[in-house]
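In structure tokens, the next block holds one chain alone, the form predicted on its own.
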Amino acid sequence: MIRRKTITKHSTTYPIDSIRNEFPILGTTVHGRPLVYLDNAATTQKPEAVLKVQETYYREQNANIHRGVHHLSEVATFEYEKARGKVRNFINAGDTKEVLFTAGTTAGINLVASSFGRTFLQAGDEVLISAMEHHSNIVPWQLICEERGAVLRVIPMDDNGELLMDEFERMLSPRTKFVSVVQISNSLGTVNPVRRIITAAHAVGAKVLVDGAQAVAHTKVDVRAMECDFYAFSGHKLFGPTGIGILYGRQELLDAMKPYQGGGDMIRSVTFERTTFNDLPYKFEAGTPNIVGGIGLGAAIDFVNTVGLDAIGAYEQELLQYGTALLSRIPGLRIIGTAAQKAGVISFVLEHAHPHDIGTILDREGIAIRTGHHCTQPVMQRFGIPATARASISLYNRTADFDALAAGLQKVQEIFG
């Protein structure tokens, strides 16, 4: 039996009930049971405000943007560019020219790897990534390094899931041209010391991209204070729509890089002999964009700002401590990723039960978690396991969700022994 009486409950000052009421899906049932959603690292649920602006766009504003002179096009363009301004403020970029709309974090990283790599990387140059990267921050760098004759090197981590920073700093040299690292690991929850990483990389002349997919919904991001060169994140992990994301890039670098894709909106003029490119940010935004996605992301940012990232971060840390203490009491359960600085991800393995079986049984209890390698197969190899079960939290989760998870895991143990 799991004992809970010594575990501290969350603060009563956080308006959890009113926040949950903003998310219609949280009132649904799964297999006849109330939904317990603990798969937020994969995607977050959407508040009413985001759902409403998307419906409004398609019902009242639908038109293509930038090139139209009619009323609907002007309205859609205004709302889309207003959302870009909200993103600029949200991450404290210096100018909207530095805020590129993309399809998501993966698209942003691919853009940088391709455009920066083809502009600046030479044979023998080195690109550094960490041992805990998502596949989307590994494969693009493998591709461009192979194409350019550059060398990809990996920053190691220890058994707690923390980067070996002394080793990283020893790896840096004048050959290091780029460092691309995740801010918060999606499979371990580790919060990396990105400011230290950036400072060390800049000291040898390297540029730095930070993968912020798991960070922007949980902590304040200030790209100018961070002094990163690029920062990428996805809207759907920030309570916004899928298929929309942001790449921040310093203007002088974006100006120097060649476009990643060609097509409409990224051009100033085209002849069969020569094309001249549009100004930033449109130089990197070929084709009709995800207009409603951008507008929806703007609404999501408004929602997050209303709750406040300081309040969100403090509440989620309380919840993480509660869930960690509770799950640690379960016999045979081992948490993978025990860094001193962690965000709201608890990955674990359970004796005698495969993670996929755990996820299937929990689903019958209405509990949604993620199972598998979480697109971080090298992480699984590092810990000598094929997969983990992962519970990941967001601003609308409760201690009751972890109580339900613990009870569900007891049923898993009853089945598998």
Given for the second form:
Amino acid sequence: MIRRKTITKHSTTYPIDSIRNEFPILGTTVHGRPLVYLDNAATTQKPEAVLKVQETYYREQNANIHRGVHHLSEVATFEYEKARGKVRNFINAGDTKEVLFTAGTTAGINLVASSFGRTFLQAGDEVLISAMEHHSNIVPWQLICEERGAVLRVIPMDDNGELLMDEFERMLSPRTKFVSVVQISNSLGTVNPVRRIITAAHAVGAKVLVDGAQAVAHTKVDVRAMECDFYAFSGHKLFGPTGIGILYGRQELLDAMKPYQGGGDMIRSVTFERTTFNDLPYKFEAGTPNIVGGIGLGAAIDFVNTVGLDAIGAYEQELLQYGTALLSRIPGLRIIGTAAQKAGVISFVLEHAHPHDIGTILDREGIAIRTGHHCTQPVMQRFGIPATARASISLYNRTADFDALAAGLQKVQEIFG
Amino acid sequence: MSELNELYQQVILEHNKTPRNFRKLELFTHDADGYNPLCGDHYHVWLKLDGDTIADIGFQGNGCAISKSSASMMTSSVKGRTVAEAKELFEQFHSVIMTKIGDPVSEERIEALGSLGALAGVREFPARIKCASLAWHALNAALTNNQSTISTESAKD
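Please supply the corresponding structure for the form predicted in complex with its partner chain (the preceding block corresponds to the form predicted on its own).
To see the whole picture, the full complex is given below, headed by that same chain.
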């Protein structure tokens, strides 16, 4: 039997009810049960404000940007660039030239791997990634290392899912040209010491990309205080639309890097003999972008700022502790990822039930979690498991969501004994 | 019976717990991998054909209760049958689990599947149909491999 606390205490000042009211989908039912959404590391739900700006854009503002002289084009350009300004403030970039719109974190990392790699990587150079990277921060580096004759090395981690920092510092050498690490692990929840990683990497002259996909909705990001060279994240994990993301890059590096994709908007002049390229950020933004996505992301950032990331972070830590304690009491349940510094991700395995079966049974209870390898197959291999079930939290979750999860897991155990 | 109970019937849970023919064949004529890269379910199927008859079959690997029990029941069902009979059984099984939710499936069709009929409930769970058919696709691939001599080489994975 699962023992459960019945009384839960939230920070009294955190406006959970009014926050939930902003998300229409949270009021829906799944298989006749109220939706319990605990798959936020995969994607977050969208608040009214984000839904509204997208509809307004298509109803009243739709035009192509940066090229028309007509009214709508000016409005669309203004709104899109205003969103870029919001992102700049949100991550404290020095200049909007350093804020590139991309299709998402994956696109941002591919841009850096390809463009930085083709400009700076030489045979024998080393690129370091960590053992807990998402496939999107592994494969682009494998591809470019193969192309350039560079060597990809992996920073190991321990059984709790913490990087072995001493080992990392020993791996650094003048051959190290690039370090690409995740700030918060999507499958383990580990919060990595990125500031320390960056300082150590810079000491040997290496540049650093931080994958912030799982971080931006949960903790304040200041790219200048962090001193990263690149920072990538996705809009859809930050309550914005899918298909839009951000790559921050330091201006002198972006200026020096070769373009990634060629096309409209990224050029200054084109002849058949020679093309000159546009200024930043447009040099890296070929083609008509996801305009409505950018505007939606801007609205999502406004929403997050209204709640405040300090309040969000503190509230989610309470939820994480509550959920961890509750799940830990379930017999046969093992949490994968027990780092001292964790964000709101609880990955687990049950003794007799495979994660996919857990996922199906919970789904019939209206509970959405993620099951599988979470695009981190090397993490699964490291822990000797094929898959995990993962509950991941966001600013609108409640302790009641974990109560529902625990009750659902009891049902799983009744079926699988 | 709720849809969940229909999916996770005792016979399925039992095959999951103690899968039949869950072993590698030392002598085999055909083998293939069944892998679902999206979820990570991974099985290997070994076959020993005697003429046109499936004289022996074994599987090993990892996955959910649906994929593992389906693989287990598949091996029990096709052992001793001809290749043509096994393929026909797969066709019948596949057409039952692929029947759209709401469309009727006759009792006769389910009964014709024998023990495999226990998996008919999977059609109520579209995301899980691929679990039930994974090992069958591996079997199909193995039969198409056309190795003419018995191999004692280890599996390709």
